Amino acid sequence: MGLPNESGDLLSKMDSDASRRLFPLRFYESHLSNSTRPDGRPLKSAREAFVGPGDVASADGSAMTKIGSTTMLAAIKMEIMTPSADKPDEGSIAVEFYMPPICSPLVRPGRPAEIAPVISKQLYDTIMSSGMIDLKELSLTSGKAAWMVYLDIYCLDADGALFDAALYSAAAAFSFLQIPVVSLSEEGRLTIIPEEGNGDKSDKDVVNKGKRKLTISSLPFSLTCGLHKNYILPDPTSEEETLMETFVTVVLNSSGHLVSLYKPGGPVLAQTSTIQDCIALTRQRMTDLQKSLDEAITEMKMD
């Protein structure tokens, strides 16, 4: 009895995603008018969020983050370096992102993905203009010491949205962090103490007695939103972004402060009422990121 039916279901299944390969735009067109999304999400709502720990041993501070199916691994190694002549009392930062073959089909082995360099000079700006990170606290002896920090993000799911996972996993990695203890040797030279040797240098050695967090000022979060037609999307999928006309995107520290703003090249363009609109969006959703960080850390404090 029920067969006509099951082969039914079966058959406009097969209808859908013949649809869906062949005429896309038209497929995803239809559900746009339908107020939907081919995954099911309301038009003007985001994929859920998930952060954690990225428990990476040899980091100083490490985090795992899911936009939807996209999926990022942040990890901060520190190192000693001598700080520049011009800025004896500060610290520096290095970003690099990475793309490997195994996050996306498009991404071929031995030929690094051009957007890769893209979103670590994005996030590196992002970074330093937020105020995230006061480089004169990453200083040790002035003129003498001072901490490198390596930031390192790893792609191991491409599937859209690509910048604001990326800086959630950095905002993460930053909010984990514990920066390690530093002894003085009889030299004179600073020397980071193994974590299974911190028992063992007397008071007198060390330059900062225990691991401790960075002091974080504001955190900065983001939201691209795909524009086509007299649509705003957020949060596209990279299904989505093949068919969007253009992006915006729109980056506010935890205060609610626009810290960027930006959009590709191309003819399209963004009217201030669509601009003001993903603003509002992002705001909304900075609420739901922050919550879900402070959530982790809570966790992660207990235990």
The other form holds:
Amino acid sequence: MGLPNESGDLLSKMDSDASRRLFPLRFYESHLSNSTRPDGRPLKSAREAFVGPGDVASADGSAMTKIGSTTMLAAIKMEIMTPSADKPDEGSIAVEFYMPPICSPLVRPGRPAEIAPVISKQLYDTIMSSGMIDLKELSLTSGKAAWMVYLDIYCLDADGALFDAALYSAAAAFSFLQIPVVSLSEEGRLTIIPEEGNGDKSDKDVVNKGKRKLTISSLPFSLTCGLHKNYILPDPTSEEETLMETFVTVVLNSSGHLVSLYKPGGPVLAQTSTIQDCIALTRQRMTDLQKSLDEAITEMKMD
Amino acid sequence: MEYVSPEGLRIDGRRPLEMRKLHAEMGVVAKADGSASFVMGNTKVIAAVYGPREVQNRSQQMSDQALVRCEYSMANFSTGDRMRKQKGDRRSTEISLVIRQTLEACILTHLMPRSQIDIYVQVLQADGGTRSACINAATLALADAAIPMRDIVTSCSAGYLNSTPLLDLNYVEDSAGGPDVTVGILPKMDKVTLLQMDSKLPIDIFENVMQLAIEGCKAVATYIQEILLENTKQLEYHRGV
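With the form predicted alone in hand, show me what the form predicted in complex with its partner chain looks like.
Entire complex below, previous chain first.
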């Protein structure tokens, strides 16, 4: 690559777009030394997050979230299933995360994103271990019928912080969820009545008329920080993610408890103080995320 | 079942020759070279274009023109029942091929040899006419990516139920078992690039229905041209022209 002096001289003569492509690390570190990040944010600042209803008419609950350009669309569909023999009083949740080719130039039809199933699993583990949903609440008739909740999250634009945006959209989708109305047929089977169903049947057979919303005890919120040399950089963009080798994801719930901590290896070793700093940043972030989500929920109730 | 009431109203309250409400936006996927969303009634699709870029599979590289690839996939929740297979099934593969060939006809591929243009379409909500919505979205995405084209391609469908030609079928009307004619045209050049029909129709009625679909395509073309003009004005504004 030449002597450090050489590329330094070249850097000063080149315009910023070219140096960004050819010497990304130097470009980035020159920003960091000025306490700013290439997109103009202060060092410790995360991008603004937006949340809103997903407008997916065919789903029982849906939400769309944006963190910077990263866009996630989450949709929940509920079906009736027979619960397993060893857990007759519980329903089940299936979480799947997709990165279709539209979201990033790195995803191609023959080459699916490596990170997608990893985030799928991370989301599933976080949602289940956070205790957000009580599986017993998903039971309809013990041993005979329970809800199967399918949560599908599609990444429509991938620009870093995929897990954070996906978890946020999952939390929002569950908050907006309307449980479908269920009725008991003559053969004693439970079936879902579609929204435009017959008016005359509505009151007689409906089993769960009053129970259209899930009780959510506490919502999980997360923040991913990249660690680079001595810097902690919350909410990296995809360009920053290629330069950082180590990430720490902290998930807190609305009661302020630590739900999960994820640092999947990497050359940068994090001391306790670093982890505590990440937790503090996540706590700050959580207040903003929670506020936006509460506003979105109130707006939806008003419609 | 009655698809057109005696007063002449369809199931969703439209008149037989009335199209569903259109809404399009360009530049919806920041990471893509070009992207657009297209909504026809309850059918919502997003198209993203990546390219021209390096050919992924060297053996497919063409020395005199660009390689065009297309993938159509539907979200799990896009239809009434949750789907298990979203792409790779026969229907998706067929639609991918149709979209690719339709658009390949209008892209000036000889201007970009040894490169690849990827067109990805994702259906978020399906209520009939997904093929047409995808082609319309892909046209806008290609324009957003500044890929040179002969003309835009617009598409619309039409059918024939209860002895009435109907424009822009929704899912219920499409599944009624009547004929479904999908047409794609190059509006300025006044040429038909895509024509698909299933079920049976007497020839004279087919001509009527196809003409109706072409009228629908022209209406979509007018709307798309408005969107493109608006987008260009925005670009000029941002450049300070």
